[in-house]
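Consider the single chain below, provided in structure tokens and representing the form predicted on its own.
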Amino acid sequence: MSTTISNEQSAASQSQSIGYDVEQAVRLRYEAGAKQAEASLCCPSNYESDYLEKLPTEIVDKDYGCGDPTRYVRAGETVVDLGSGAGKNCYILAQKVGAAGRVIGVDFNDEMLALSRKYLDEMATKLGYSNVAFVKGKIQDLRLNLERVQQWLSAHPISTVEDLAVLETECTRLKQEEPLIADDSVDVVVSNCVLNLVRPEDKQQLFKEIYRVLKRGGRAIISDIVCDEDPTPTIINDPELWSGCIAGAFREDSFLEMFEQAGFHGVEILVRQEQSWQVLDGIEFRSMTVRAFKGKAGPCWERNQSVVYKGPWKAVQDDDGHTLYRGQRMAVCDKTFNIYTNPNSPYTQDILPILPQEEIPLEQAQPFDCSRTVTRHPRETKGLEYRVTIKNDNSACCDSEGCC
């Protein structure tokens, strides 16, 4: 708890001390980056070469990232790329998800949107299908379609204070009736070195938006710049360092906590750059890719399921506070059982599922108290009246090469 409070206070302090418009600094830097490639924007990343071959050179040259979140996406999925820039990640994703999938790039910068959209027809011809769209919006407000707002403004110019109130009403209507990205609508949210560019006071809302648009069971895969200590006031107040992915970098531990606070589970570091990308005032800045899952919310039902944690740790604790002791049958609710054993979950390789001898239909299940950690006796799983005897000859346990 104390760490969380410290992070919130740090964000508030940064917000109050910034003496310039963060959004404008970022917009101007990336407008220039869309016109002329700038190698100093973010750090170099290695991509799977097979997916780069079809991409126009201009897109590759004007891409500014620090990792490769596209590696963790599967065929047929709907993916949103936050801060899609020149479109490199989106066009790689288009190949990965295939014709049955869909890719939506979200960006606020008109120059970058024009660059990414420039190659839509060419890429559709190369791939043999069209599954990519680029939309204008702020990544911390994925409900508001800013191109629809601009269309409305063109038809309703603002000249009075009263007009502003009418605009606010229209924005509210658009968010509710025509959201840019709907609730629970996408399988994966990716981002490549963009979250750090958002103003400190908007970052909690940013993570809430990522959580909102994901389906239950969906995941966020975020590559971004992190630091081992909080940036100094001097660093924070340098607009070049903010737009250059330094001043707004997340502290390593607080980056993971932001996912936890938004409601994610299974938060894990997939890649952490060993050597720092830059060091300023003794503070190390490096790239890190994190994956987090949505879906631990919901009721807990007792269906006599249990799990065994295989090890190697003596005990582990999940994001809901369940402690699993190595080798012991732990009682879990139906929701937790499904999270642990889903083939696409981060837990499945470490968990042995144990189903009850007789399944309890979900509609007949009783509430399960997930706040307690308990072992489950084998008889609770098999049933108190289970008295079956099964005898096999030795050959049943042997393979074709013989037994021990």
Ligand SMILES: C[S@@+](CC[C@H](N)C(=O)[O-])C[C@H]1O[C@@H](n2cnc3c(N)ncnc32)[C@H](O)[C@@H]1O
Contents of the next structure:
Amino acid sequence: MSTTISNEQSAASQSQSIGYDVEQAVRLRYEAGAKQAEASLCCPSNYESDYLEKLPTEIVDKDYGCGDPTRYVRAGETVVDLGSGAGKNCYILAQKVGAAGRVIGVDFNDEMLALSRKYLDEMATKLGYSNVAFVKGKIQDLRLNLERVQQWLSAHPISTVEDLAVLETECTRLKQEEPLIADDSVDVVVSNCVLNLVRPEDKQQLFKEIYRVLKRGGRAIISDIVCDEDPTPTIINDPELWSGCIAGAFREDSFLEMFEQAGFHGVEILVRQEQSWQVLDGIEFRSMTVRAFKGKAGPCWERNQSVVYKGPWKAVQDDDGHTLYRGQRMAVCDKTFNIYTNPNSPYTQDILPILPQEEIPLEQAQPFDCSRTVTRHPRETKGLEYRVTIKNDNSACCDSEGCC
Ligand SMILES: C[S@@+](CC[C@H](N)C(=O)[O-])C[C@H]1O[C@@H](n2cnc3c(N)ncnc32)[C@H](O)[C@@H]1O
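For comparison with the form predicted on its own, please write out the form predicted together with the named molecule.
Expanding to the full complex; the earlier chain stays at the top.
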């Protein structure tokens, strides 16, 4: 209940009538930022210096990020960078994922795309492989390839509402037949200081798009600007503050809730800048990096698995509503067991997995009611007929007189 109310407050603050075209303000600001570096647009952040050495100075200088999502990406992964700007994050990622990985930067700004693409060949030569592409699209609509739309428009200029309907049909076809980023195709979605820039009415769709393109088990790692209170109407109605990554900032609690509402689990704050970046009308704005996972959707099967939560909290609850009590042997379905125990899961270090003595093959498993929280008796794990007695003959505390 409180979740809904707090989000409503935040959404209401962002849906107040805005007296200017948000996208136009953002586009113009970053067109200029691609031509001339603007220091105040950047909230200083530390990147791993090894990866900066190979980057052209212009790319390093035209950095408008606020965090470093790149440090949470591994070799071989396919990564999409939302709002890739000059390409700094993408060219760092190119080195992180290596020749076996892939990096796709998405931006809607021609000047930024031209700047990032300018260094593609130089970087490929330096790295000895080519694994980066920059594509044109809106990050809240990752199906639509805007360069393909532009090509079509050049060949079919429109001037009537009937033409407009034909264009809409073509856009629908492009989204279905040639999506810019396909469903379930990406290991990691990163973004650095961009989500706040998206129009309030498109923000929910933006999170749905991040979820759509990720593979099951994939993750979003997003650095963005958050605020501790809702921005005032005066702040929101200032186009300079919007394009400067202030007015569209997420209230920090709603930022996490946006991931939850889109279906993510394991949502976690990785970094929250201690010092605020800016304070306006008493509202603090700072950078935060959040990680969230895709993969909790799907059927629940009973395979007699259990987990023990190690602590230190007395109890914890996951995004499916399961409560785990410290030290207790909790019954979980096969899906939850796999989510908790996957080596890359955010939960694995807190969990002790307990497999049944006799494995139940998935094809023979019965449905598991995940809406209840239950403990599992050890006999259920071991089997009712479990009667083994083990005497350890080599035990150091035993002697000829018997065990101590
Ligand atoms: C603050 S800059 C960040 C650039 C880059 N991530 C970095 O760390 O330097 C924002 C970038 O996102 C792009 N952008 C803003 N809104 C966008 C949208 N809705 N769709 C695609 N790109 C967008 C801008 O053109 C700009 O290049």
